[in-house]
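Consider the single chain below, provided in C-alpha cells and representing the form predicted alone.
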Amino acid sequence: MSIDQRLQLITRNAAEIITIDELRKKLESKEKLKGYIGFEPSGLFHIGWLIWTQKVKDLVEADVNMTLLRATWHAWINDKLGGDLNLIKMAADYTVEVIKNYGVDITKLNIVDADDMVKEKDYWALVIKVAKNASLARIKRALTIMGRRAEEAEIDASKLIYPAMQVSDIFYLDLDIALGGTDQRKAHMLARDVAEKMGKKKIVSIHTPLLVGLQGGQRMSITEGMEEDDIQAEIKMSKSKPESAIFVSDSREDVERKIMGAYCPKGVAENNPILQILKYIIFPRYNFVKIERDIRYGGDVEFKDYEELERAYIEGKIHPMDLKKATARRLNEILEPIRKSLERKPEFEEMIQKISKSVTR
C-alpha cells in the first residue's frame, strides 16, 4: 500500500486531522507508527461507537500498530456504572467482544488495561508532570472529554485527575497517533501543548464525527450562548438516552422500529441520523446500497457511494421511508454477527439486562 493509499484510508470519514501534514511526514518516515484509542467501559455499546471501531479497522489495515486502552480507572473516576470496578471490567470485556465481531482483527491490536498501567510508578510520575505543566483552568476546560462541566470538579476533585491521566496515557504508550471522537479534542490539544514543554513526541490527532441521536435536529434544546461542546452533547447519540440510540444488542425488530421512527425529513441532510448511519457505518462496509421501491415510484435503485445517495435524497428522488427500510436492512446485516456472539455468552446477556434496567429506571 502506497503512502497516499494509507493516508486516504486513515483519514476517510474523519471529522478532523491535526495535522494532515504531520501525518504525511510520519508516514513518509517509514517507521512503524503507533496509534491508540482509549474507551471508557461505561455501558451498552451503541452504533455511534462503530464509527471509531471502523477507524480502528482502517488504521490496522493501513499498517499502524494500534493499542486499544481499556480505560477502566477512567470510567471509575467518571462514576460510570455506579463506580463498580467489577462491572466496569465486564463492560470492557463486552466492548472488546463487540469490536472483534464487527470485524476488527484483535490479534493485531495491543490491548492494554488501565489496571496494569496504574501499577507502575513511572505512569504516576507522568501524571504529576503533566499536571505541573498545565494550569487548573486548562484542566477544568478539558473536563468536557468526560461529558462533564468544569464546575463539577468543585464537588468531586478526582475529576481533575482524568485529563492528566489521559494525556499521560498518550506519553506512556509513546504514541504517534491518538484516535477519538470530536469530544476528545481538548484532551488531544492538551497533550500536544504539554508535549512541547516536556520534550515528548507530539501526537497527530484523528477525530471521528459523533453520530447524531435518532431524534436528530428536531428536539435540540439549543439556547443562546451554548458552546459547541454543549450543542454536540445535546444532539449526539448517547447510551444515557436510550430512546435516541440503537444498541448493538438490539433485536432486528427493535432496530427496524427505531430506524422507522427516526428523524428523517424529506430532502434534509443536516442532523439527519439516517443519512449519517449510511455515511459513517454502512458505506464503509459495503460497495453499494440498494433502495428497494415499487415500480410505480421508479423501481429499485443502487448507489455506489454516499455522496451520490445524499444528492438524490436532497433532490427529493428518494422517499424517507424507502431510505429507512434500506438502512435498517443493511444495519441489521452488520449487527447480526455481534448479536449472535453476545447471545452465546450468558455473562454478557446478564450484564446487558442489568445495565438496561439501571438506565431506564
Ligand SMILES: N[C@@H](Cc1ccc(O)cc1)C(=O)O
Contents of the next structure:
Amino acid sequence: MSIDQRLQLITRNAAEIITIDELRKKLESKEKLKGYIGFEPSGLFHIGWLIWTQKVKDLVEADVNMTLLRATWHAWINDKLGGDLNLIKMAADYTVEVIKNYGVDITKLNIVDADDMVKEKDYWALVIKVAKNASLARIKRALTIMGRRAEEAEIDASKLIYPAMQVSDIFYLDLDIALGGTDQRKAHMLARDVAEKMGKKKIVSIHTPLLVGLQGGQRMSITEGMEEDDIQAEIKMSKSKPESAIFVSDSREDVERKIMGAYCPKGVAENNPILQILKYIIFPRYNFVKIERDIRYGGDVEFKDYEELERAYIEGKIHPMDLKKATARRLNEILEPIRKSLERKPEFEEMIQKISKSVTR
Ligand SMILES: Nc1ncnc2c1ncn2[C@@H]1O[C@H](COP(=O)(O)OP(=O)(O)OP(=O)(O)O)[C@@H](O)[C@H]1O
Ligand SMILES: N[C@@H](Cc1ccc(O)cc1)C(=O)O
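With the form predicted alone already on screen, would you show the form predicted in complex with the named molecule?
Every chain and every other molecule in the complex is listed next, the one we just looked at coming first.
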C-alpha cells in the first residue's frame, strides 16, 4: 500500500486529525508506527463504538501496530460496574469478543491490560511527572474524557489521577498515534503539550465522530450557550440512555424496531442517526448500498458512495421508510456474527444479567 493509500484509509470518516501533516511525516519516516485506543470495559457495547472499532480495523489494515488497552483501573476509578475488578475484566473480554467478530484481525493487535502496566514503578513515575507538568485547572477540565464534568472531581480525589494516567499510558506505550472519539480530545491535547515539556514523542491524534442517538437530538436538554462538545455529549448514542442506543447484542427484531422508530425526517441529513449509521458503519464495509423499492416508487436504486446517497436523500428522492429498511437489513448482517458469538458464551449472558440488575454507570 502506498503512503497516500495508507493516509486515505487512516483518515477516512475521521472527525479530525491533529495534525495531518505530522501524520504524513510519520508515515514517510517509514518506521512501523505504533497506535492505540483505550476503552473502559462496561459490558454493554452499542453501535456507536463500532465507529472507532472500524477505525482500529482501518489502522491495522494500513499497517499500524495497534495496541488495544483494556483500561481496567481507569474503569475502577470511574466507578464502572460498581468498581468490581473481576466484573470489569469479564466486560473487557466481552468487548474484545465483539471487536473480533466485527472483523478486526485481533492476532495483529497488542492487547494490554492496565492491571499489568500499574505493576511497574516506572509507570507511576510517569504519572507523577505528567501531573507535575499540568495545572490542576487543566486536569479538571480534562475530566470530560471520563464522561464527567469538571465539578465531579469533588466526588473523590482519585478522579484527578485519571487524566494523568491516560497521558502516561501514551508515553509508557511509546506511541505515535492515539485514537479515540472526539470526546477524548482533551487527553490527547494534554499529551501533546506535556510531551514537549517532558521531551517525549508527540502523538498524532485521530478522533472519530460520535454517533448521534436514535432520537437525533430531539427532546434533549440543550440550553443556550452550551459548548459544542457538551451538545455532542448530550445527543450522542449512549449506553446510559438505553432508548438512544442499538446494542450489538440486540435481536434482529429489536434492531428493526429501533431503526423503524428512529429520527429520520424526509430530506434532513443533520443529526440523522440512520444516515450516520450508513456513513460510518455500513459504507466502510460494503462500498455500496441497495435501496429496495416497489416498482411503483421507482424500483431498486444502488449507491456506490455515501455522498451520492445523502444527496439523493436531501433532494427527497429516497423515502425515509425505504432508507430505514435498507439500513436495518445491512446492519443486521454486520451484527449477526457478533450476536452468534455472544450467544455461544453463556458467561457473557450471566454478566449482562448481573450488570443490568445492579450497575448504573
Ligand atoms: N455515540 C458514540 N459514537 C461513537 N463513539 C462513541 C459514542 N459513545 C461513546 N463513544 C466512544 O466510545 C468510547 C467509550 O465511551 P463511553 O464509555 O463514554 O460511552 P458510552 O458507552 O456511551 O457510555 P456513557 O453511557 O457513559 O455515555 C469513547 O472513546 C467514546 O469516544
Ligand atoms: N477515557 C477513555 C478510556 C481510556 C482510558 C485510558 C486510556 O489510556 C485511553 C482511553 C474512555 O472513557 O472511553
